[in-house]
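Presented below, as structure tokens, is a lone chain in the form predicted on its own.
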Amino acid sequence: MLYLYTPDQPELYSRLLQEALPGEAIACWPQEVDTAAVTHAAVWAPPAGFFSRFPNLRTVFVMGAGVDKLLQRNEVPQDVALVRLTDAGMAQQMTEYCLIGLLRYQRQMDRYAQQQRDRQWKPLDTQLARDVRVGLLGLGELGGRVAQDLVRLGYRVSGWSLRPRWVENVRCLHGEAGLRELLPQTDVLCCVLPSTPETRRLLDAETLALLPDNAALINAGRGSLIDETALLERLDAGRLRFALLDVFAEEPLPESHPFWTHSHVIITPHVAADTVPEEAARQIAANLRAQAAGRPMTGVVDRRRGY
């Protein structure tokens, strides 16, 4: 039996996995059944204690690219695969969100709303896309289909990872080494990177440093990738030109941080690349095929990398 556990628009992802699934038992939490026989979970945002009540359980399909709450939890046992989605629809979403950021630093929309704010008229040089030198920092499935979504509108486009990788087009640098490579040749830096060990605080006061002045920073990765004092301070004292954030070290972002009223932060809640629900349960649906078939799933977690 899969058992569903989400939140948001349950009865809709239910009557998707089951016409994806005609012949899966499928229950949709707070339905009550027979623990014993769910042998698949797939779940967004499950409560404290949930996966302890199924002794069987074989497979957790999480709902969306980041698994990292997960693998923080002890709940779930090392023999249960975990299996994230591939992109379900959302690398289109993440190469939109970095190219608003993107535009907003090409053509300047940041100096031109300050200079409606002083009632000045003055237009500025024409920058193209050629001229904006891009930096990504994440190349894996949504990272390198937005490297490549970017190249192909002109963007002169720097990836980094970990470990070494290829995209097409698009200059590959990866480890320690690499990034301080990187950074200091970026116009614009894009954070689409998980939540791991070895990401966490990637971007500290030191690295920060390592950007040009009046650079830009989108993160739409993870909060934990930023030490979000340090970016401050190099707002504050006018180092870089603009943060675009979707993600935080807490989240909702309280009340009482500074960056709600930074001039020079934009805040959105999460929303840079949002589940399609379609696509999440074409997905689930295939990789459920592929593990009675004895074939390998994709999106399968490596819980040493965390992703």
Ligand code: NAP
The other form holds:
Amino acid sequence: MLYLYTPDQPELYSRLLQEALPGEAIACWPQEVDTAAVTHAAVWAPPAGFFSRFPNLRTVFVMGAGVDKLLQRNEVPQDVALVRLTDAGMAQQMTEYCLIGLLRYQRQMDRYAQQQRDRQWKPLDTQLARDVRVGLLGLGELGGRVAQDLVRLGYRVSGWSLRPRWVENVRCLHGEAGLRELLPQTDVLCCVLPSTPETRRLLDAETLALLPDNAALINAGRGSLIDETALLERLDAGRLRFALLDVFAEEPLPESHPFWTHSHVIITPHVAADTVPEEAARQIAANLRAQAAGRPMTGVVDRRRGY
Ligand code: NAP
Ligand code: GLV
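Right, and the form predicted together with this ligand of this protein, after the form predicted on its own?
Now the full complex is given, and it begins with the chain already shown.
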């Protein structure tokens, strides 16, 4: 039996999963079931103690791309496979989100907004896409697709990953030395990295200082990637043009946080790339069938790496 827990549209997910898996027994929280019959769970943000109810759990499907919260809780037994969504409709949204910041930078919408406030009619120098150096942190399912989309639109894209990667027409760098090479040559830095012990506060005062003056920052990965105090200091010093932030160290962003009112910060409430229910259900169903047939599943999390 597949047991579903999602705070968001549980009826819709139940229906879509049942349609995608017609022969499968599917139940949804808080339905009472024979817990021993549950072999698979599909979850987003389940309550504490959720997994311990199911002694015969084999696989947990996470209904999102990131598994940091679940891994931190350390409640999914080691012998249970943890499987996340790969793209599933999120990659295009991630490109769109990065483009919001990228176009704001390239077409100087932040500067024109200021000029409008000042009632100033002053065309600024044209900047073409090919003049903008994009640094993409993360070249996985989402970052890899963002890189390809941005290349197609004419931007000069460099990407960074843990292991060596190859993406057509993207300068691919990896590891510590790669980051140090990428940052000084970046006008717009887009973060699409997972939260792991290694990526925590990757962008601190020291690494942020490697960016050229007047660069812009987009974070759609996780809030833990950035030392928020260091980011504020850099913005306040006028060294960073703006930051477009979707994710934060604490979510929801506390009411008293200085980001809310900062004139060079744009905030969205963790919506850069939302799970698409139809795609999620399709992918979970395909993985469940693959597992039953002894074929590999997509999106199996490597718990040692943490993503
Ligand atoms: P993914 O396929 O696992 O890709 C992760 C990328 O990050 C890979 O390129 C990986 O390198 C790289 N990476 C991981 N640790 C690294 C390190 N220490 N140093 C350098 N590179 C490192 O994940 P994804 O599906 O693209 O998703 C990425 C993240 O986006 C998710 O984990 C989640 O946090 C975030 N997300 C946010 C939203 C939102 O709405 N804001 C929505 C969906 C996802 P390798 O290629 O070498 O493995
Ligand atoms: C959302 O942040 C996700 O990880 O899917």
